[in-house]
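Given next, in structure tokens, is a single chain: the form predicted on its own.
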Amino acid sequence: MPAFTRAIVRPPGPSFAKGLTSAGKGAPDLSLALAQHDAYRDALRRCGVDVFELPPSDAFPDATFVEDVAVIVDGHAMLTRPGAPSRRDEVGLIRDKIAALFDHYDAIAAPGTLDGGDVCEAGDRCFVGISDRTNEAGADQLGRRLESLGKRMEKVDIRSIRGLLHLKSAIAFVNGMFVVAPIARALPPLSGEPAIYIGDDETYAANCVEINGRVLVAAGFPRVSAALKGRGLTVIELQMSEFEKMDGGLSCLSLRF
């Protein structure tokens, strides 16, 4: 994996209990959250990131999943059009610090489609889910840009996966290998991947964060941490209910680049 210098992160706002979710547990804590929330950002600075921390949201419930509002690769930014339309506007708090960073950028136009979350960087390639959020016209659109850098795009479909919100919501690309939630085990062309596979209890792990020779992983999944560190990687847990409550992973809650 690249080596990581930067992060954009956004703290969950007043309103982050009113934000998008199936997972059926229930209201999250704000204050549980934001302090979860300040302990990712300081790992992020452990792993020797220089975050970049934006203003809470009130307006977008959901502004704290920042992955899902742009995609970067090989120092490149392409702001998304995310596929639930309560959060389109996201993208407008984001822009001014994408154009901050980065020279020159793209963006996903209509009718295209794209959520961070389900894009997938695994070295010369991205793999890319069409989903209930995903499009093929979002897709093919990033996929003509990540040609331009030498990335070869490939689609994954997972709308007929129950349960399965974005692609790396079962997947993660972690020192040459996916860690591979059951639900993916048999998602073409993922399937024959070098992999660490997880158990059904613990699915929400594989949505784990390499950051500089150093693995993110959510507490309470001890098996998939003991995989890891078998794996010669330092792996760092992190508290992650409330976020849980609401749809989002470890790699929800950051651009890295």
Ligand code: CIR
Second form
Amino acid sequence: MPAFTRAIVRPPGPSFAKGLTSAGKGAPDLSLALAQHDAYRDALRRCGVDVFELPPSDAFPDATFVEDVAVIVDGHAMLTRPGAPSRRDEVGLIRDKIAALFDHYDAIAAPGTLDGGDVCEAGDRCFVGISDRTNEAGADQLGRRLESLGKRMEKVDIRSIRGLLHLKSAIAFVNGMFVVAPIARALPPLSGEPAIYIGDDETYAANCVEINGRVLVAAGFPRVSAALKGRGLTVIELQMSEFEKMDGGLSCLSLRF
Ligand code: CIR
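Having displayed the form predicted on its own, please output the structure of the form predicted in complex with the named molecule.
Every chain and every other molecule in the complex is listed next, the one we just looked at coming first.
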């Protein structure tokens, strides 16, 4: 992975508990979510990243999941068109920041839809989940942009995997290998790839994030942490309970570039 120097985040806003969720884990506690987000920002800084903090949004309960509204690959930004209608206008909240940071940016256009959570960069390849949020047209638009950057896009249809929101809810690419949740084991592009296969009870921890040689991992999943440490990686464990209640993982909380 290229070195990351900057990240964009947005703490959860007052309406956080009204966001989309299928987790069935109860309502999140906003003050605990804010404390967890604080620790997340700290962890990014410990990884050597400058953190740009956008203001919380009350109008868009899911706006803390900034990863879904833009894709940034090799310093090139593309605004997305989120698949959930309630999230589509979140893009407007981040456009100015993207315009200020990048000389040029592109955007996914209708009928395309794409959530950043479906985009998994893996060296010179980029896997894009076709999901309830990301459609073929959205993936193709991103694919053309990636091609111009010398990357190969591979679509991965995850629609038959029940309960899987985004591709990166079940896989991560860390230090040249995949971290794979059981529900993603059968995905064709992953066969034969170097991988850490995690246990049934640790699926949530598949959404881990490598930043400059360290890996952010959700706390409470000791076998995933141990497997990553066993490969020589420095692991930073973070409490994520309140974001998990809203179907969000570690990667969703930032845009790293
Ligand atoms: C949603 O359903 O859109 C949010 N509640 C969770 C989004 C999580 N984002 C991600 O995995 N990239």
